[in-house]
Amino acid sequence: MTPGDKKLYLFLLVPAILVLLLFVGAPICQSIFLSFHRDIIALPQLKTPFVGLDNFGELLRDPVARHSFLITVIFVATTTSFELLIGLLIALLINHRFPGRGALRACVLIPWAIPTVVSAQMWRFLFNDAYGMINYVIFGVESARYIPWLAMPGTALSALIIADIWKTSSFAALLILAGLQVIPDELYRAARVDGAGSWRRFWHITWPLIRPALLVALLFRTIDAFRVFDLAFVMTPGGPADATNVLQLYGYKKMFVEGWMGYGSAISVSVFLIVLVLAIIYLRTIGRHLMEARA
């Protein structure tokens, strides 16, 4: 390589990283900036001030807030347990050679593949309280025993786990799926040479063996559930009675909503620091196998 080429490279990498610097980094150190300031979009005469901690001080006292981030937490570890669950049920099946393996990894790629918007509708019409399909399956035909799940607070953020959990366990199963390809055949063929069973093969080869692709569909999908934001607005706008009112929804709220970009702010950077903790497990363990795997 030249030291021409050399120029040549980064000159070609300048574009993409400023877009990001423009688009992604600036704007969270901004958001860093303002969550010590006070700053409302109705108010630009009161400019804003430096605040120092207050806008977290009042997060922490802020019941909403606290009910928020117990929900968002109440979300994440629903959604994510029951999502690799069953993505390593539908990963074991797709791994399978059968005839029409092709079709069925499609089938299991729409969920993925539609918009959230779209799931979130049809959940809140599978829900619905008057002509329902989940309410027809329980009660049959007597609609005067049908239940308005999502003006529950008790039924409502069940009602957004399941849609999630329907949405993206597919994703997660693909996640697996790429972890049981590299497991080589020959390990179960020699297991079966030495009379293991089918639950002992899974137990002492497939389970040791994709570990490590679980972990990494475990912290994607954590990281992802964090952000969750679109079920919600459409299937229950954070109601009844903030049951579902999850962190991204309640900082939107806060900003965009009543204006108050210093306080949203503090909630985005909060959101935000929980998801870096999360992101930096997840960059070190992926890390930890590449050094592995090249040794």
Partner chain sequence: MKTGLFRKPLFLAATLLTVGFSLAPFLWFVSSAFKTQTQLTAIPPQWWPAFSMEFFRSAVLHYGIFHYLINSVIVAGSTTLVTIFLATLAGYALAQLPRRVSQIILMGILTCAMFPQIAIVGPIWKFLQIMGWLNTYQGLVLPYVALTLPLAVWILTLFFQQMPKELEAAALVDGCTRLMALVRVILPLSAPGLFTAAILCFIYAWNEFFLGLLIMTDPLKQTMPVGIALFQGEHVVPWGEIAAASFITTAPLVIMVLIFQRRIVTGLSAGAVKG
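And the form predicted on its own, for comparison with the form predicted in complex with the partner chain?
The following holds one chain only.
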């Protein structure tokens, strides 16, 4: 690569870097700045120029914030586990050659292609206790029994989890399928010659070689699940009884409903730091597994 090529590459990168700084870097810096201030829109007389870490200390003492964090952890752990499992099964299925495989792959990606707000609204209709299709399927059209799925704390979070699993399992399947595509067929043919069955071929060939792809899927899905907002906002708005009040939704309520800009920014910055730490841990793990796989 000549010095002229390097200058050309840097010149071509400048627009992308400027866009990232404008639409990503600037909001992050503004949120960090506000998190160190007590800024209340409705009560400007109580605005404090600088309060240091007081907002974060109040966040640690806030029982609603601790409850929201617990709800978020439950949501992330459950959805990520099921999405990876279902995604693995889907990827193993569509990796085989059979008539109509291309059409099936396209159909699998439909839930992921639907905007989250649209899919959330669809699932809100499905779980509706008065006219929802799920109650009709379980109890029948003529039955007077029904379950208020979105009106009870136990079932509301479950409904949210089901909706997220339905939408994003296909994304995990796509990432895992990419890992399956790079496994040489010669390994499977050699294993069949040696008399290895389907389970032994999966456990000794497929599983070790797709672990990097699984870790990449785990990284993306964990980060995305921790940032969940629109699904909860449309389906339940955090209710009932804060049963689906995830951290991002709680920060939105503090900022744009109650007007506590500084405290809401502290919540957003905390979510950002949690996601950053998880990303670093996952990336180090992925790097180690990639080095082991190459060795």
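Residue numbers count along the first chain shown, from 1. By rigid core we mean the largest C-alpha set that fits within 1.5 Å across both forms. Treat the numbers as computed from the prediction; the structure is a model and nothing was measured.
Trainee: Could you check, with the core superposed, whether the Cα atom of residue 10 shifts 2 Å or more between the two forms?
Mentor: Yes, shifts by 2 Å or more.
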